[in-house]
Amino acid sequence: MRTVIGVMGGGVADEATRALAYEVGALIAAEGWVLLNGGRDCGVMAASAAGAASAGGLVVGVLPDDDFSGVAAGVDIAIPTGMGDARNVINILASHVVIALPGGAGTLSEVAHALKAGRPVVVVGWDPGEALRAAGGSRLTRVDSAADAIAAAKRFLGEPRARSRVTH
């Protein structure tokens, strides 16, 4: 089975974030690994799903509306699911580690769904505040770059915990 990194953030995002957003995912495709988002045609999920695309990756779109329109352009593989926001529980389910990037109410729905599922979350250039940040103990991290995100969703797929989800 591919490792599979689910990469969250805003549907609305600057061009920092977006840039920073196609940089992860230009580098999860370069490890061989498969980018998970929410598949839309906008925001973190575009620039990510443009930067695994640029490098040759896998990415899957899991979309909240029972159809494919809307999917972004470097999505590979979109799953429709008409369950709207209640999505990113298949997300976080889906992913061995979660990378999130600014992103509002619905990055931070994602994060607590990812803590409360065990996933490790790598949470990057951005504050996800004082509870999730105590809720996620050792299992969050924050870091500034999409290097040191590559990096860090590296040792937490190098845990036994995290490594079992991959094999199995």
Second form
4 protein chains.
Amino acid sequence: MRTVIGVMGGGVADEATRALAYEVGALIAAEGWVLLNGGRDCGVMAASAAGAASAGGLVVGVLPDDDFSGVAAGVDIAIPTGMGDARNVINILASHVVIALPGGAGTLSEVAHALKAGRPVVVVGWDPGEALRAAGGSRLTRVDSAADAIAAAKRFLGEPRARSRVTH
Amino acid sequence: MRTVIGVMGGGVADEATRALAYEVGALIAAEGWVLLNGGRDCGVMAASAAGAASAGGLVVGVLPDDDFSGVAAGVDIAIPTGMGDARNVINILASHVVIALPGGAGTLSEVAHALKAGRPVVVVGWDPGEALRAAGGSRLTRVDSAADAIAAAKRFLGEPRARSRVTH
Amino acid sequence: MRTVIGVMGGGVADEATRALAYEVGALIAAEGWVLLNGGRDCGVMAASAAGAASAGGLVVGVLPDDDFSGVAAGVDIAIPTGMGDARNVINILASHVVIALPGGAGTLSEVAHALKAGRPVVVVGWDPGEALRAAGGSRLTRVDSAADAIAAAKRFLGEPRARSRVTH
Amino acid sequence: MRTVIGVMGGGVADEATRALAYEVGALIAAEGWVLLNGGRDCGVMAASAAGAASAGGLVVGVLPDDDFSGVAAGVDIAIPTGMGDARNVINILASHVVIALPGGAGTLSEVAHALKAGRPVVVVGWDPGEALRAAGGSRLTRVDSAADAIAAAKRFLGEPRARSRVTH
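Structure of the form predicted in complex with a further copy of the same chain (previous: the form predicted on its own):
Expanding to the full complex; the earlier chain stays at the top.
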């Protein structure tokens, strides 16, 4: 089974965030990991997919819509879900580690779901706030660069597999 | 169509939070609104259902599991989903206004999904953090008592229906 | 907890089917049961909701879309899911007994999911085919009238609660 | 974007069905297509994954559970969903063509969802019944061997992309 790293972040993103997403994607591919994201042709999704594709990586896009339209160029395997934002839960469940770039409410929902499900989260270049940091404890770490995000993901992958689901 | 108010909050909750949830539930029922929550027999779910039931209100519980077990005593209509935390998305989509009591990662995911979907959020007695407050803008308000939560919900209900879904 | 009877059937339905759906809805309400359906303003959904409403019953509509638009007139509590046809699974999990009127692929998916999840199915006035009948065994029964459908639902409600989920 | 072929069928399967699933999986891999299935370590899922793996193919498993346990040996990319049978909808939405081997209620739900969503279905070695055949029309075809299933899938892939979602 391949190691899958989820890359989350805004569907609308400024140039610096897109550049960061591209770099994260390229580094994930260089590690031989599969990159999984929300699959749409915009923002962090498109940029991280392009980065991974540029480095020959495999990209899975889990789409909110029920067809294959609107998928980002670098996506190899599109997974339409027809479930709207409920697909955010799948994004994080399918990731061994989640790397969260700057985003809005959707990205915050993914950080929250990841922590609830016991998936480790690497937050790159922003602050999800005290409440999410407290919910994450040692399962959430903050870094400032793509290289540090990859290093943090490696550390999490070396730990025992995500604790079992918290049911409260 | 009945007005539905979602009450979110921790599955584990201290006595003060459970008392607040009970009071919010009773006041929702007194307004003639339907109370919707996550349906489980613990924490804010059980306490808010009990409060609404004490005032003769109707309670809908949207359960993460695929059967009717583990439902809170005050729930009139149980909706098992078998979808785990993806049911959090349904919790907020089915609510005209979301009232969020203190909770953990699950509650934070619900606040985030509500803001993404354009549902107004009344946060009672805690701080979801700068990132979620920024994502919410005027669609998120913070209050400190059950009575103020009801007043805030009324103001939101008087506004034009939730803006259309933000797709980024 | 209230008894919930799911009424499934085509979003497009001929006059005879709509009349049957209306009668089934009215009889469900007369029993004091909650009627649950797919909530949309068409076909069996609209007709069964109207029938239940005519008899003072409570109607829950579990919608495929993520907002409250397009809901049938008789629905009291709308549950938008934003999950498209995945909401069919919720329709049946939330029903103590499923009554299936004539329909197409969507209705067939609901009969199949009901049998998989151990919910009893009353098929009224049509034949779901040998494969589904075989999958259902004694948990699927066929009748020809609204009155017989109610009688069959009563028999199923008197049996021990649905067997645990089959996981293959 | 890679072509994805969904292989559905029983979690419990006799030896002939497992042999058929293995052969279908191997032929899908030989075409350079990605095989997608329900990912669990049993029945048609395990056999088709093993067949594809034996031919060097890429296998995606969309799991009903919320973790990576219980995944079949040949699966390269596991997608836990935590959504139980609602993941059946994702199985078919993510497939350009669905190949359905003998199965029970779960497989029948997938055939039904595929037809509802406009995905073509190749039924191999069994009869889903008159109701599903009628719902499928020319989008459902029946064949008797793995080789014929691949030929039918090729024909469907050559047709204009699946018609837009039917909303009734």
